[in-house]
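Let's start with one chain on its own, the form predicted alone, as structure tokens.
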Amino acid sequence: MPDALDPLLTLMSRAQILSIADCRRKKIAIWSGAVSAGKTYVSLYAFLIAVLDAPPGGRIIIVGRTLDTIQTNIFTLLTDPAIFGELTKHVQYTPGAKTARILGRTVYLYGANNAESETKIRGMTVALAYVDEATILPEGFWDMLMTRLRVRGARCLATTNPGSKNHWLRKKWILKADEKNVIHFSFTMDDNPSLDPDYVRDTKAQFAGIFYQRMILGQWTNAAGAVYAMWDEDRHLVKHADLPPIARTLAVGMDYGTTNTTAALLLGITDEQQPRLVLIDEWHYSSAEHHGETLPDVELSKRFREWLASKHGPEKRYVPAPEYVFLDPSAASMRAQLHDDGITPWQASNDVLKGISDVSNLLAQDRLIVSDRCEVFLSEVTEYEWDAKASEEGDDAVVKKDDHALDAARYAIRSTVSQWKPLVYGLAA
């Protein structure tokens, strides 16, 4: 079997190869670093070797956020002959299954997406564990897993993108590597010789702020200060009358509130040689602006639909009809009301950090412009801040205040990323 692994080494840099050799010196090996730095590929190579050497007295397990992420991040690589060549013949896996066969050993798969997940491995004896994206797993699960590595020769291999400087994985494990029997490897994209230089250049250009520091430089960085520090009215704000032609109105994003503001933003893509995203127009209702009067869902829906019709109705048409309406995932009652009123609302993607990253990177690269009709958005964008207390505790969170239009914009942008990203950046989503 080692002979089957040898050709794969030719695709790696010296730093990557050395990590495979050196990881065997410690019980716990952690690969962190930039996107596309090759850490998953290299760590899986090390994992295959570790499967061959794993003690027979315990389970071999793979852990990820969910079974779906394990399939996407791990088994799409392990079963791809273009990546792992002849070794794929020794990987038997059915998508969605909770077990797999790798090099003749049964491997158990576990999703760990909440604090209760640790009960899945409580009492278990683990001979070898592979952990995907360790920073987004619950700390309690990780701690429990470490106690399960109780047979002689048991090991854990883990990968992650960097997070906050105060993240528990960095503070309690990486910074205490000698004490905790840990070895840590950090890579950047430049450590991956298999990447096309144009891809590296284009990918580096897509990130800004803390996302550039983490995803490109591979640094553990605290989120602090303004979220959209790259916002510049001279670059990003456009008078509505001066907007370029709109090729498509991708979506409406709506953030729903009862006592808080309900806001909706219209997202389009420009009809230009180099297309840009554009926040075309905005609708909102705030009880604070109406002497504390709150509106029932039926009235909110009525006013929203009237506004939407005015944007693309037969008399006042100036943009194409939106292709989707994405609604705040927690707004179940409004979703039902819109559906009753003839609008099919889609549940918005609510991965906050990815959505913020999308908006940050678009602004940094001048790929997003905003109409002066988006008044609430414009009042919020300069005040949006990272939560300093959360950062001290190792978490990335924003201050939940005056962010309704920002959330609506994020819903529309993140939920349509697969459609606009190839056009705006010329890259796959």
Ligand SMILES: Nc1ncnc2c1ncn2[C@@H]1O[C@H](COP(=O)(O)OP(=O)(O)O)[C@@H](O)[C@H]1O
The other form holds:
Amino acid sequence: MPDALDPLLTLMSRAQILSIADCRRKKIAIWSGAVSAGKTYVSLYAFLIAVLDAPPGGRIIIVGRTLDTIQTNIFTLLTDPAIFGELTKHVQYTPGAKTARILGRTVYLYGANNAESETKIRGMTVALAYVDEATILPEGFWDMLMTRLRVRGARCLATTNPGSKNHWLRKKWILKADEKNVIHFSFTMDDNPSLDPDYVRDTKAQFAGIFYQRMILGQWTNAAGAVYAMWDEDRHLVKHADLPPIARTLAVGMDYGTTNTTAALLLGITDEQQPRLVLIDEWHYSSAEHHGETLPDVELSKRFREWLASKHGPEKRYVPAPEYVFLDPSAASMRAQLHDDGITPWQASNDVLKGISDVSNLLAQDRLIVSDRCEVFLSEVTEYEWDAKASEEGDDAVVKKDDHALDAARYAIRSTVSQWKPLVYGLAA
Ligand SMILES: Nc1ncnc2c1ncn2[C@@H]1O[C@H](COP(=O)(O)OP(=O)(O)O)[C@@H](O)[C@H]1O
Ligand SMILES: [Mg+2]
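Next, give the form predicted in complex with the ligand, keeping in mind that what was shown is the form predicted alone.
Time for the whole complex; same chain goes first.
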């Protein structure tokens, strides 16, 4: 087994090798930093060595957000001979399984995506834990895990992208490293010797704002101030009549409100050499604009469908019909209504941070333009703010107010990411 390790170690960067050596000095090792910095790769090496040394009398466990993310983030690497060479012969894993065999030992896998997850490890004795994406685990789970490392020589190895400066992992563990028996390594893509410079350039281009600071620079930073600080009318706003030709209308995104505004945004992709995303047009109904009169779903649906039909009906045809309708996932009554009216609404992706990150990056790279018909979007985009109070508590959240068209746009954009990403960024996949 050590023979299988040797040749691979020579291909690592100095920072990588040092972290594998130094992590053994403390009970808890945390690798934080940029995407593709090699955090998972190097910590898995450390983990394999730790498996060989793990004290008997406790379980070896791998923890991630879900069993799926454990599969994608951990086992695709651990079972890839191009990455782990001969060592992959000592890893037996079936996708979906709750245990694996690694170097002759049984390893138990746990998803921890809500407050109740900690009951899965309550009462357990853990000899060795590997934690993927530590900042997105519930804090209670992490705390419980730490109390479970109770055999002599028990260890925990964790990786994560950085979060807010006040995130519990940073404040209570990384900044209290000595007291808590923690060693922390901070990595950037420069520490990964395997990356192609083109890949590094393309990856850097995909992040903006706080996401750039965290995912590229590897810094722990608070989300504060304007969310779309990169919004610039001169670059992003286009008169409807001046829009470039539309190649595809990817989707309509709809945010639903009864007393609040219901808004729908039409998302297209331009027919240009280097295509851009475009918010073509907007529909909304706001009771505040109609003396407080709220409309029943049946009426909202009717007006929405009339608007949609007018965009691509036989006479006034100027864009292709949208390929998908993505609806606010919490709008159950509207979903049923649209269904009755012959539209199949898809559940929109509601990962707020990922959606905001997508929109920020698109704007920063000039890969998204907005037509002047998107009035509500335009009134909201400059006002959208990170919640300073949430930041104080270590969370990333936006102030919930006037974000209806922004949500609708985010739904359309995030839900179709796999469709447009290769096209607008000119990437292979
Ligand atoms: N020293 C290295 N030699 C070969 N490949 C490496 C090395 N370091 C990292 N990699 C590869 O780089 C890619 C990104 O590394 P990964 O550990 O997934 O990054 P992170 O977890 O920081 O996002 C992976 O495919 C990994 O196998
Ligand atoms: Mg990783």
